[in-house]
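A single chain comes next, written as structure tokens; it is the form predicted on its own.
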Amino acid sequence: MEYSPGLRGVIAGETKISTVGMEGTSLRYRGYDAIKLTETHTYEDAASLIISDDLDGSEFTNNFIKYYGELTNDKDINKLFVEIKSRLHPMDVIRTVVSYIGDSDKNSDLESTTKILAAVSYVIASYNDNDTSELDQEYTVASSMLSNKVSTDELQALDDILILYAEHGFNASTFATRVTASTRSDLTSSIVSGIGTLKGELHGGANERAVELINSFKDINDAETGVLKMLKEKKKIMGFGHGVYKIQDPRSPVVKRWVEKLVSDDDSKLRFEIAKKIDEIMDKEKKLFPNVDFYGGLLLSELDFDVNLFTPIFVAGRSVGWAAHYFEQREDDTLIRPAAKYIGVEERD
């Protein structure tokens, strides 16, 4: 039997979901181009379109409204907020939350998955220091996590966002939440196993190293100096490359143009400079291109979002991903149980 190390190239099931890297550069969910989508179409339009086949997505709203409407008013979870918040990083936050919500059996598919994206949405909006108690109609979901009084511009970039975050393959959160549904488990612990997976810097996490490295540069020439260096001491470069697509991550360049759209004062426009910097600098040195982690953490910085909570806005655009998988993986119904390659001692008397 072939060993491929991390199942790279490996057909590990099939999907309906979306298409990723597609001649290495398009990302489609259930035939529409998720490019065109954030031009054309809101994040919740997109959800349900994952979870449902349908672009409508006024139900999806309306029940997000519902359930982010009932944590708002529920003691418990804001009890539990109170125990957990001050100790543990907002990704086991989330995680904790999630699993304390569970799910029933009597709701539909699209409400048990806007359950869960409330309850993420709603535990980033709890580090928010301003009011995001009121909920836009045309951006719901992106509004439950900014403040009221944010622009439209804002509101757009995050929505955006979002739908970039929605789903992507196999990926290794996605896989993760795969295997747990395949033994017949529940939703939520196959979405928690998902967000325990994308907690790891090597998935979700990338993003905040990205913006850690951007960060960690006074100027243009620090960042040149300190970037070559890096290379030649062989140290890996957050945000860069991907494992599917080739030519380019189709995601990026829609990020990117935001962070170009929202940078306001001197700083942000430093950083953004610097992040460009580095981007020519892994291409002319590496023929790499910028994944969509890279431009992804500055644009939540000039959306104000701390670094920590760069990961569980991944987590609240990708869990209706998780869920589409899990229901497509509930419905084939086979479980994953790959073989392992022994490279240990033979036999031992």
Ligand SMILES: CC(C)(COP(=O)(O)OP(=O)(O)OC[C@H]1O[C@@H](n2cnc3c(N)ncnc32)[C@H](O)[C@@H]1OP(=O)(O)O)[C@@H](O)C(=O)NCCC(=O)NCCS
The other form holds:
Amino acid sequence: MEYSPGLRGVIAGETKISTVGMEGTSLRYRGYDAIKLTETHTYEDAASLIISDDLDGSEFTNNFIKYYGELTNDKDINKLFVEIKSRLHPMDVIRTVVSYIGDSDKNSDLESTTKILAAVSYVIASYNDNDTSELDQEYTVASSMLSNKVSTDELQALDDILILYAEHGFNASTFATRVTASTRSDLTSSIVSGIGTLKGELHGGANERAVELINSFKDINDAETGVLKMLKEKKKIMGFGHGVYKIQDPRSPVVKRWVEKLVSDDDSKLRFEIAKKIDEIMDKEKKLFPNVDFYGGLLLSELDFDVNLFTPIFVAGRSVGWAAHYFEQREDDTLIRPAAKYIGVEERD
Ligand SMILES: CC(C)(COP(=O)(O)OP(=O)(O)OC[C@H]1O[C@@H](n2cnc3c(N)ncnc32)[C@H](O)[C@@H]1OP(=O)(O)O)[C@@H](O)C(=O)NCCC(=O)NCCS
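Show the form predicted together with the named molecule, please, because up to now only the form predicted on its own has appeared in this conversation.
Following is the full complex, with the preceding chain placed first.
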């Protein structure tokens, strides 16, 4: 049996949910171009497509509003928040709250998914000091995480990044979700596996690390010297490269355009210039391109989110992808159990 480190290039299952990098740089959700979906549809439509193969997101939206409302009045959840928020990273809070809401077999696929998404969004909103109680009719999920005072551009920008985060084939967190599902475990447990896996800096955590890097430079020259030094020391620059795309991450230009449109004050303009400089150096020195997380972190900063909420927002977007893969894996009903290449000592007595 041939061994492929990190399972690179290994086909580990079948899916009808998405294709990643099929025509070099494309991303399609159930056949639809994900980039075009950001121009024509909302996150709720894309989420409904991913879960139920239906581009009309109205049922998804209604369910989300219902569960979000229930959470607002749930005394137990709000008590749990107070106990854990002050000492845990928001990712750990989300993992705990999702565990806490548990799983109900009586719910439909759409209901179970929206209930989990409502819990994730509710946790994110709870970190926002501004009032987030009014949900927008069109960009409902995005509005739950933003202040009521934001502009339509800001709502659309968050909606777009949620669409782009929604689904991405057999990436590490989705695969972890499918492994758990393959044991016939429940949806919540499977999604908790996904959350834990997304937290790592080589996956969802890259957006936090990318912004920290950009913020660590005082100007363009400082960035140039710093990044060249890091490359010389063989350090990885977070937010660059990709396990599947080899020419470009198609999600990155959409996110970069939003940053360009939203940058307002001198500080954010400078950070955008520094980011573009790092992008230029990575292309010149390593022929590496930015993935969704590089400008993604800057966009979320521009929307006034704290750095430690970046990966939770990724969780919110991706929860529908994880759920769709959970349902698909349960239908397939094959236990995922690969083999290992033994490299330990020979037999001994
Ligand atoms: C995403 C990632 C894990 C993909 O890995 P991969 O395609 O398997 O590529 P590898 O890690 O094997 O790297 C191949 C080469 O490119 C280099 N490389 C890859 N990503 C790099 C990065 N972000 N910064 C610097 N060098 C990088 C590696 O050091 C390696 O160089 P070498 O051949 O001289 O050893 C990798 O690009 C990475 O770690 N990126 C940073 C984390 C990140 O942004 N993650 C979010 C992904 S959406």
